[in-house]
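Take a look at this one chain, the form predicted on its own, written out in structure tokens.
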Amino acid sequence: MSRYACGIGIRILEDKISAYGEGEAFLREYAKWATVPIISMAHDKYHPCQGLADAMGLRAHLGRDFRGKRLLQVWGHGALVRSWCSVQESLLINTRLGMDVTLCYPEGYDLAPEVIAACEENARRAGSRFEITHDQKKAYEGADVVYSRNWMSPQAYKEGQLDKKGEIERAMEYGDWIYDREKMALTNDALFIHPMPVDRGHEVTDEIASGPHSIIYEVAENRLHVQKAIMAFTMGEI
């Protein structure tokens, strides 16, 4: 495959693997043998292109220095059974860039321990804060950015496949985990970001997703620009 192109982009959806970590291993196996760059277009652990697009969008509104700004990464209920990749990427890149980050979710929706440990270390090095809470009211208060997205539980894979039915039933028990007008009133007129597609009416109300503080379409456009930059950086002549 390396003989056909200057680079290879691979995207692995959550229902195409049988256990968390397989997608990451698959990409690394390609990288081991390929003679051209391997770019993750999203896999089960990380979504680097999305993280860069998020950061580009936030810099346009918050400036290049994120210190003193707070991002709320919050779980939202829904029926799409989403992987951890976009959420973990957001936590990693924003703690690395010096933003104060709050992770909020119902008990039982923990993310990968190694990612949490990396976020704690990023915050320590940047002189910022990284905290985890299950209290929605506390989490929303004073947030400058809200990223409300559903993600699957650590028990999502059973007997070698993704248990979509069980995950949907579990998620629907948390109907109050939605970003709405009342929660927005607790924030610092927060920007709303999301990698899309948005599960409107579950993760966030349509009023906010299409409202004046939403930058979801800007961020979506940024994917084009950051991916061109990645191609130039990894495949162009320097």
The other form holds:
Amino acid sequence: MSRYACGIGIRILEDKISAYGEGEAFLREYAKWATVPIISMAHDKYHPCQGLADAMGLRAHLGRDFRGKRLLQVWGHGALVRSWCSVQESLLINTRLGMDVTLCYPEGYDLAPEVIAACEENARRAGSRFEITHDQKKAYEGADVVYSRNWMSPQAYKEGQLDKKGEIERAMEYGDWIYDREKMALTNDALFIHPMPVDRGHEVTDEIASGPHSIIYEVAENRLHVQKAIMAFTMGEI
Amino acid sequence: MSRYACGIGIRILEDKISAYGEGEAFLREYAKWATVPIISMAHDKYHPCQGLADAMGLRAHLGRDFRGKRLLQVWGHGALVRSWCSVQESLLINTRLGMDVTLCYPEGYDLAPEVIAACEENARRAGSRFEITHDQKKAYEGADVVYSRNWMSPQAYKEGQLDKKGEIERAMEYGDWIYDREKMALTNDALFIHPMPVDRGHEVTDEIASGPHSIIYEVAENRLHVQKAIMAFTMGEI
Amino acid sequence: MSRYACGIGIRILEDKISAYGEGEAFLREYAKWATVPIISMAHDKYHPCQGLADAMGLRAHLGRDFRGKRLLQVWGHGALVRSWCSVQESLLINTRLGMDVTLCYPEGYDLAPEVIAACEENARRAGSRFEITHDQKKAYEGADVVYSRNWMSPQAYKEGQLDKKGEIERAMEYGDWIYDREKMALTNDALFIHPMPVDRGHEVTDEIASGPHSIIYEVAENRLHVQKAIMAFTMGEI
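Please supply the coordinates for the form predicted in complex with another copy of the chain, as a counterpart to the form predicted on its own shown previously.
After this comes the whole thing, all chains and molecules, with the earlier chain placed first.
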């Protein structure tokens, strides 16, 4: 493959893997052997292209200095059983860029411990705050950015398979975990971002997704630009 | 989508819609929201790219002035249950360009009334003739161009679905509706055109489709050129 | 098609044909009608792009003059029921370029008589040797290049279908027909080539396929270059 192309983009997540971490290992195995760049187009752990697109979108609205701004990364219910990649990427990049980050989800939806530890370390270095809560009301209060997104539970992979049915049943019990007008009123006129495709009616109401504070299409377009930048940066000299 | 591309081409017809007019409405909904050009690649009502390819082909053989030339647009039998787009487009563009146009089909295969009205108005403005007949013999006499093509009946969509089986049974009863050597003898050495793929043995005999008066491959190539022209015209400044 | 493109590449072999020779006839029918070049991307009889990639790879290691060098073209067992194209192409091009060629296979796996006759004629003209044997030990002795590849028997097509099951059963009886370390010791530190994908564990051991004398990835890359050269040569002036 290295002989045929200037770079290799790999996307592997959700039901294409049999356990959390397998996608990451798969990419690293490619990277070990390839003589051209390997780019993650989203895998079980991280989604670097999305993280850069998010940061580009937030900079356009919040300015280059994220200090003192607060991002709420909140779980949304629904039947999509999403991998953790976009959410973990957002937590990592935004704590690194100095944003105050609140992670909020129902009990039983913990993310990867090593990612949480890295976010705590990022916040410590940046002098900002990183906190985890299960209390939605408290979490929404004063948020400058809301990122509502579904993710699977740590029990999602069972006997080498994604238990999609069990995860959907579990997630659909949390009908109140949706970003709606009432919760919006608690925020600081928060921007709404999402990695797309957005699950209207579950993760967020239609009204907010298409409302004046939503920057989801802008961020979607950013993927084009950041991915071109990544290619220029990693393959421009080949 | 407008953020990802310089234009959007949409093709929607036959069994991809549930009622005549739905494809057109679909395109117009896209056009309402998009900030880039929406181009019809054929939809239930019209097929503008094909109409331009037809006109380009006819100009190459008849010259730029179509006045006094006669096009026979005739229904052909067969099992393909075609949408009305290519046929209606041909009627509209060629009456507009001043050709005398005869539309001939078995009773029960009427096209859209508003298209027929527009053709009558086109002919009135151009000082040319537009007539409808069910008499094949009369229709073929003296034709300069024959465009034999199957189309579905106005009863084709039933309860939100294309009744393909019923349409095939109905159409196959008209075995005489084929352009053949005998009918060719009635014409003025007519050119044969068709939007392709041509249904040999039903719409036209193999002998005529591959014969010296057939310009079907030439017209097929024209699609490349007119579609490039449309893109240059609508997107060239982006 | 000639109106839409600068050239047409066709690949047709294995279970896409119903008898040996049909793919070749199919390509020649296209070539008869097309006004643009027809390029074989592999068909039942020949695989010219692969033959050129092989020769390019061998030249890089053996130098431009193949005289006095010996290629062993040897059958390998396995369940892949390969067409004869790559093997026959290798025999034809390498006898033509003056290599001494030994063809070795179990009884019952004869290739096309007209190809064998052409190889004999090539060798006669080049002053080199072309020989056929069923004795592996003798064949491997002193080989400079080993090309171990599976191919189907002359009985593979039955009643218009590829008898894949019967061929697999037949081929799997010859477990000793694999290029391994023991056979390698008989050669003159032979290069290993293969048209890919290689069937490790059947045609060749993993150890040799990934070993220091294997040039299979290099030859795979060559396909890119020779195919570009073929396009430049045949379409460069269009």
